[in-house]
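This document starts with one chain, in the form predicted on its own, laid out as structure tokens.
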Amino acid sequence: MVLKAFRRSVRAENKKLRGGGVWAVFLLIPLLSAAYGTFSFCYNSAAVTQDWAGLWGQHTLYYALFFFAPMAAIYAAWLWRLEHLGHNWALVMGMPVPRPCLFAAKLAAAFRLVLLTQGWMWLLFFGCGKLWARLPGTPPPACLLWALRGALAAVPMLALQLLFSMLCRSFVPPVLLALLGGVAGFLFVSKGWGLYWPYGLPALGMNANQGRDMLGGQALPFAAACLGFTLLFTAAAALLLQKWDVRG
């Protein structure tokens, strides 16, 4: 019964993503990030290794530092926008669907978007490497793995942003929080504390600004941190939905 309700909720959330606005964000933000990263790679040849690893480092530096978290925040805010219009919140709360399913469905829809975004980011990375950087061969398979790992690492951040957007009607505050969180995430990662900050996990997963695997032997703690933060934020949202009429 719960699984059936969850599937219906996921289908409903996916229908919300058919509008053009969110797909404009999907297309343009990784494109802008790729332009910055490629420009930095091509015009800093003395400081950046001129290979695929060096290009990956420059692309993910700008992507993870400035673009990824705000983009995830926009996805989360978009998925809550209809509920915050008019009297729609009362209608949603009256639906015959377990309230935790509503949040879980939004998280699943947001993850789908991020997974597609990571694929688009990787294609831009490959295209920029061949067309502008003129790099030989193809990227190492590890780069694709890091992109997928970044998508998985985004799940706890998405859960937190969905929680923020559930509580706030406006797009702006959650996006600003995400921008600050992403910048702080780089500081946490540089200090070796990336596992303890949800906005630092995508940078770790993608090896942002690095050509080597930043996790090393920390794959299990990394997975535990992603799962733990996701469960924490999802549980908090489910509790609020069950006990409190959230009005934003």
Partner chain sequence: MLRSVRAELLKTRRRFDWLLLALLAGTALLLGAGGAPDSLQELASGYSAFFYTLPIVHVLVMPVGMAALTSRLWDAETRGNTRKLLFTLQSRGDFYAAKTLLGLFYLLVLAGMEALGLLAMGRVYAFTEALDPGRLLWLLVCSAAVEAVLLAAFTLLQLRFSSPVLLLGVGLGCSMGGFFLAMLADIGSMGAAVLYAAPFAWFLPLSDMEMAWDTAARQAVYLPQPRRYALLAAALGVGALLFLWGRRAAADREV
Second form
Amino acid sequence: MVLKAFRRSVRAENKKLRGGGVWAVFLLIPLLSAAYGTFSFCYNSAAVTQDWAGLWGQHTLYYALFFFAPMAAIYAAWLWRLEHLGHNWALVMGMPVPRPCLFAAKLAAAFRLVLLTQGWMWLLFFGCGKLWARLPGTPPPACLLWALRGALAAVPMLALQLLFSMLCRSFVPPVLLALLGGVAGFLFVSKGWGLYWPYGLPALGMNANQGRDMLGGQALPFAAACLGFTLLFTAAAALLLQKWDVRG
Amino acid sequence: MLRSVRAELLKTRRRFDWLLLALLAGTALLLGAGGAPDSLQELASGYSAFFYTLPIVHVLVMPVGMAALTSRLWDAETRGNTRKLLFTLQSRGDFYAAKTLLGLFYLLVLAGMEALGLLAMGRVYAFTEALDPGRLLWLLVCSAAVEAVLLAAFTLLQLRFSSPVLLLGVGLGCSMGGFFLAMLADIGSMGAAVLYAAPFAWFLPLSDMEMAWDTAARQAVYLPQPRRYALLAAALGVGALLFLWGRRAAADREV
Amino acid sequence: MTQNAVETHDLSKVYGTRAAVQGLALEVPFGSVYGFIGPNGAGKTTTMKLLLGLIRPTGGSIRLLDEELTPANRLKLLSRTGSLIENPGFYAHLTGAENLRIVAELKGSDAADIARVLDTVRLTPDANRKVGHYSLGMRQRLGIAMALLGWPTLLVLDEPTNGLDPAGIQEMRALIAEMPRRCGATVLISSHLLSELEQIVDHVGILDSGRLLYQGTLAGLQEHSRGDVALRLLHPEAAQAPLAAAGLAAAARCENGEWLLPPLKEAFLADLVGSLAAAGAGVVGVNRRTKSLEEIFLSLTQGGSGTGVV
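Instead of the form predicted on its own shown above, give the structure for the form predicted in complex with its partner chain, please.
Once more the chain from above appears, this time first in line as the rest of the complex follows.
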């Protein structure tokens, strides 16, 4: 029954995304990132290995380290904004679905957005590689794996951002927190502590700026970090939703 | 006009906007610090390193930061549906000007926070270099000027679209775009000229510090650059034009 | 000086191909409580927004408080106006009192005025609570309090009793009704609660599809909305012949023991009563039914233009 309620909630959340300006963000950010990355790849031939892995590194360098977190935060903030406006909280919380399902449904909707973004990012990577950088053959399967892994690694960050946006009715502060979190993530990853910071996980998952697998031998700790953080933030949100009085 | 400004200040109660400004300043300084300086040579050019890196960091952080600030300034009116009442109590022009003044005040606070943060970092890392107040002032004034241009531009967008998603999306896009232009300036054939193409990248040409790599000593060397007063004047001019455009757009707005 | 606080001449507002308001000639007398009624989408809120300069007219002109409304004098005129249009606007993160302080700041009112309006709308105990925690009715009261700040000469209220409980509606009704006497204000009020409006307004404007169907005093509207004549007869069977002779046989109908006839001129009615009495019908009661505002409104707006009303 809970599964049914969850599925209904997910369908409802997906319907809410229609017509929102969030799709402009979805299209624009990976596009700019791909343009930047490909240009850097073509003009930095001395410093960057001229193959698909090298192109991947340039595409994901700043995308994963700086822009992915605020972009995901915008998705999360948008999903909650629809409830913060008007009297939608009362409407949504009065629905015959368990309250934790509401949060889980939003997480699923946000993950779907991120998954589509990663797919779009990968398509741009492939397109830029063939048409602009004129790389031979096709990208190694590892690149697709890294894109998917990046999407999975975004789940704990999405859960945290959804929690922030649930607590804060204003759109902006959680996005700025994500900006700070992403910057801090860059520092954590550079020091080898990426597994301990939710904003560092997408960079590790996407293998940002690396030709080799950054998670070599650390797949299990990576999975544990993703799962652990997700459960922690989702549990916190579920607890708050159960205990809260609905306001507005 | 004074009443409109006082009303705007009353609205800031319990909004903790200063926390958001601190977040922005903190993010910029954290990124600027990057790896902490640990060698004697690095400590001897600690402030110069910041004067060089902060404009680059501003290109990355401030467009999305200014989009966020603009959204924050106007969001209370959208969520509270207050325009119908406010436009019977003050002219649209005064309302817009008061919001702009508040935004500029926030930029002043942001500059102050960055200055204090920089001084604090100097103490914490124990920079041996003496702080050049003139260079610090130039950095803060130029940053504030470009941030004001961004603020005015995003306000125009806000008047047209009201959507925080669009605003922040464009902000992120400008951050990426600015970074792209910075790379083009470095390795492209047009050189630094490309940076003049977009105001959101003007943090860089307005910087009065450049970095060269001493391959022999294997360390960064920071060299003063001539200050581009004309570009600063242009930034102020563009900001003023955008403000007037926005004021005109606000005057035409129906509710 | 004219006698109208609000006057419009051929006022219109067109959105694309849709005329929200057309050819409006509004006349709201000074010191009146003017009820502005119409079905949903009739153009009431659009008209109120036009009067306050929130939207620009496509054509026509507006006079407020004896002056032509222009961009140059708009704020000067609005400084003597209080308004509540659609839902009240407020800052949820601020208390009720703080919200009023912002409006008072812009109007040039003082703390004493804030205390006065809070007391008037019975929000004083909740003044220091955040508006985000207010109920719908409390937010509505706050909106009215904002409109009352500064002792306005003209009050423009769009559905002011929305969300109020019956006691609140009664209080608001009493407050609005005494505004002209208490502070010389003119009130332009729109509402769907026609039974409530009927108790406080002295002038009425009925709007439908952007056009004014009727404008004048409430008494005049009721006078001209000729109600049915109700006859109580002891021997109705004796009434058939006189009714047929008067050409009313088909029109007469019996309802709850009363014989209802269509609206008749007084002289004709007097003759008919005489005929009925002479025929032995036993006339024990003659009553001219007055239509309620709701009945008049429905007959006007659903039955085409001006049905049954001069």
